[in-house]
Amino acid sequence: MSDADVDAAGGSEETDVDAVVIGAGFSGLYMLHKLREQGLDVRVYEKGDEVGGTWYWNTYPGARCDSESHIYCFSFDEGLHREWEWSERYPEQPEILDYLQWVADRLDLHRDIAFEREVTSATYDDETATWTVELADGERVRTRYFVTAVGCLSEPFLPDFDGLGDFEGEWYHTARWPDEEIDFGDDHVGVIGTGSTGIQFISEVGGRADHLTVFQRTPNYAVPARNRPLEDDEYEEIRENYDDIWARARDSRLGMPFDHEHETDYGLSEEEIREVLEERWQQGGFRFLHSFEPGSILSNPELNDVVSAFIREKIRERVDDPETAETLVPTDHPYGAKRPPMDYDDYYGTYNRDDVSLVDVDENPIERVTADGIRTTAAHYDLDMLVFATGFDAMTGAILAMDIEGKNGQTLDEKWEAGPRTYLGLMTHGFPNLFTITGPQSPSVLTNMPLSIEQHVEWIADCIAYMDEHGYDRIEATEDAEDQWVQNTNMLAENMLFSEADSWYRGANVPGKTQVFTPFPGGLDNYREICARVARDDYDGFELGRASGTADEAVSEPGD
């Protein structure tokens, strides 16, 4: 159905349809696909142009993913995995693209997505249990469902330097970077930021620019990557055991089908923990984070503190200069307690060039940019381009950066005021049916993503199913569930070692933003349980009905 008419009022084109959403990565490709297979006129909006989500968006020199390339994509279908070869163990952002895109053209849906169109708000008349979308182009669009398929780490964060403004050279954001090749031989240039970007971004451009500043905050613990080109052998005996890789991945905490050495360290000694870490450390990637079960090592502070003590002593082993070593050394919150960055070029390394300096911002605070550099509270740094790896406003940023209005007028913004508050991480009482792909209090980001967009995108679109199936127009988490969740999801990361880390998955990097833990810490083989008995008690915790609640509106209460 796509009934085109013209809005006397405003004269622009509003077009019906059954789910609008927005974002054309993983997320948005996926569930495209899925509910287009269930017979719905689907339209997908993306402000970029082309397919891509953040591997569109973030093409900054060293960008990669953290995940193993073989888990890093979709599962749904074998034969995508039998057709595609990674090349590498963790693959680049222009390789990931690519699949990005041939997985578009194999599924045929390019003719679905609308490129460069910016959605700016999205209002819902409970009246007809249906939601205007409307564009940065005036364009509205009538849906019966709104998906946000935006991502996490999306809206890119810049700090509010006093002179940026001043600063005669080039600057620019990890998160959006220039198409044209930057040449940075001649340039001093000066990074601000440590995170997994910054770490990625310094270990690629150290040796390439004239001299390179990194002005740090906060160390990480960064763990050797340990990447290298995938073998035809490998390939071959991955494919052979597709199936029990992926059930493996989907039945883990992390969504990686990596067993560990150990549940804990009960009944073990220090020097036996050790060799199971060196161990993991040769292997390298979140494989050592597997040494013993990932929930251990992220509520166990005695294990926790034997296993960050060993990545210390590692960054000092690898650091020439002992002062440099030592304020690269993460001191101020346990191994995990912050999204671990991966090493995948000698990061540690860099410092030992005589062209790479380190500046402890924490210590000495930027108090400006100047026209030819960067003042800190100890002394001037002349730099000649500037690069920002500031993270961004994650889980929520991208979301609220449209007007999304709910029931009563109320918007999203103000529901979220002191923080996200969702049932399931997927929908928010007062929103019927907006659902979120990835969203706040879910899994997402403490998993391999594409495992958690899987589960996500077949949620939503069995949930679509059964009210189609059932004559229902609309579903609304209720009250009662949201409150529990959040209660669940806060009670959880509070006795789990994330609460000892000011970081991103507080809101912490973000000046005024309110802090809470945003991410569901249970597990992502718990969560697919929790959302699969849901469904079954026949969406237990959600309020299902016909427009404006009327004629054999059911409800369902939360369970207990």
Ligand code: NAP
The other form holds:
Amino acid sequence: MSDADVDAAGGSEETDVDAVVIGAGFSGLYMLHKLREQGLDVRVYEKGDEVGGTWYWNTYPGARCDSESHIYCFSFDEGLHREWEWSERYPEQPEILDYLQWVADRLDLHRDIAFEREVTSATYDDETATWTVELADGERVRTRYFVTAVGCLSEPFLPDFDGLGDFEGEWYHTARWPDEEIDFGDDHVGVIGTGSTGIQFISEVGGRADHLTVFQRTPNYAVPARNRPLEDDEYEEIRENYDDIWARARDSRLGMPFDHEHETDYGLSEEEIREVLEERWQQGGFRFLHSFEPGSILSNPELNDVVSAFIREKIRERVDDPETAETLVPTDHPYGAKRPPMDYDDYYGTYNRDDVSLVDVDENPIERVTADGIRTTAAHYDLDMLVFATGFDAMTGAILAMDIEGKNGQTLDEKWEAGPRTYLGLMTHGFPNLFTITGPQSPSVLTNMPLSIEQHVEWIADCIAYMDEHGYDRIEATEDAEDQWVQNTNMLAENMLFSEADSWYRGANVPGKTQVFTPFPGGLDNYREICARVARDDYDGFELGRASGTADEAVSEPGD
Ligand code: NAP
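Any chance you could show the form predicted in complex with this ligand after that form predicted alone?
Full assembly next; the chain just shown is listed first.
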């Protein structure tokens, strides 16, 4: 569909393609496949040297996914989900990476992915309704559609600790874990962070290092995952019911097919609520957060109080030393206001070991890193190795790491200065033809990611097909539609308990970042319906038209 403008020497000064996609994780792989099927010439750029996205970068010990494996995969191709067989209830990082590489091979995707290529900037030209994308090595590519598939948790956040440069041992961020095997054996290892990542790392490495010291600022509510191998007959049953499983998952708030999606807590006594909680505690995983009808634990403070108290008791029961137990018990935020982590390997029991100790850096903050350890306001800890499980500049970090310039010279950085603004999490006013897969203000991180990704990719692919069919060059979210969507997202979040925690959902983990709740909390089921209606109504809330440089630059108002 497009010309490739490659100079005689083979170096491409400027190459025209139909679509540039950034990232080769779940999103980028499916976007490439979909657009290629529609006959578009697509180029994917990927910073890493293989496909995998999150699962390529997060190779730290203990890395595993909290969504159950049989639904943490693509549903769009029956062949794929019927042929692949997961080995455990929750997939471990290497298995997910194998899966994505297998998918990429099966769909012959590698040939359109340029690896170890970093996109540094992208500039929109309204005359031609095209984007010019520039790479770190200076290559420039002109494209009609510019699609970010960079993930929501991709830009690692490393706190600006004084003295890190002086540290004489090895140090790592969990999201940039080295390829070679790390031997913790004789080392005194310090780990900073007790989010989902830290909890997995601590459970896995506690007992493997000579000593592990955990620096905890905020305790968390870890719920048992109840991981186990998937038995053959169980897998057979999943295969037989896959159509129903996917249908229920798509029609659910979380993108997960839980049986108790519609059970309410109304009229139940505290004792009865606790009985339900105990049952779900035994089932494990996200089934616990959704013990009652969608969202109620996250929006009903009285119910949440019972749930939070229930988990606190469980923590106290598991930790031998009462003082350590109290340090591990969260009291500053309600359960679920931060992304709830899972406990795969007796996280709390790890603190009963003699070779694991806990330091409360909320009470005594880290002052600096020294040549041989960490100094808090209370003491110095001698350490040979530091591990930062300190999370990500979430939701916007990886998008804004590129210099993106839209209409009239406005940059995305400027546009999002007071927090990201999108319509449906898919597009931003002032940035025509730029699609953001699982962008801010879409359900993304509050759901089972592959299903959310599939819905976005399919919506974008359908939208591009519609544009081609109707002879449009450009699509842009209207300012009104965007304002309403941002307002709607904020209002939904305000009616829930999210504001009661300093979480990465709100950008509160990165000093100086504008704090605003970023994912859409209205549920994947509702969101899917909204997006489908928008498309049915000829892309209501978007302006479609020709490039401004064309003679008949007619612009259609929504519904025209
Ligand atoms: P995170 O949830 O943001 O946790 C970062 C941790 O580092 C927190 O405990 C934080 O403490 C601590 N921290 C940050 N700066 C600090 C400082 N200056 N001093 C002391 N402590 C500091 O990051 P994450 O654990 O990498 O998880 C991010 C998200 O990735 C998860 O919520 C989840 O969505 C996803 N994830 C998923 C899985 C899975 O599916 N199994 C696994 C890992 C991650 P505060 O809480 O006090 O800020």
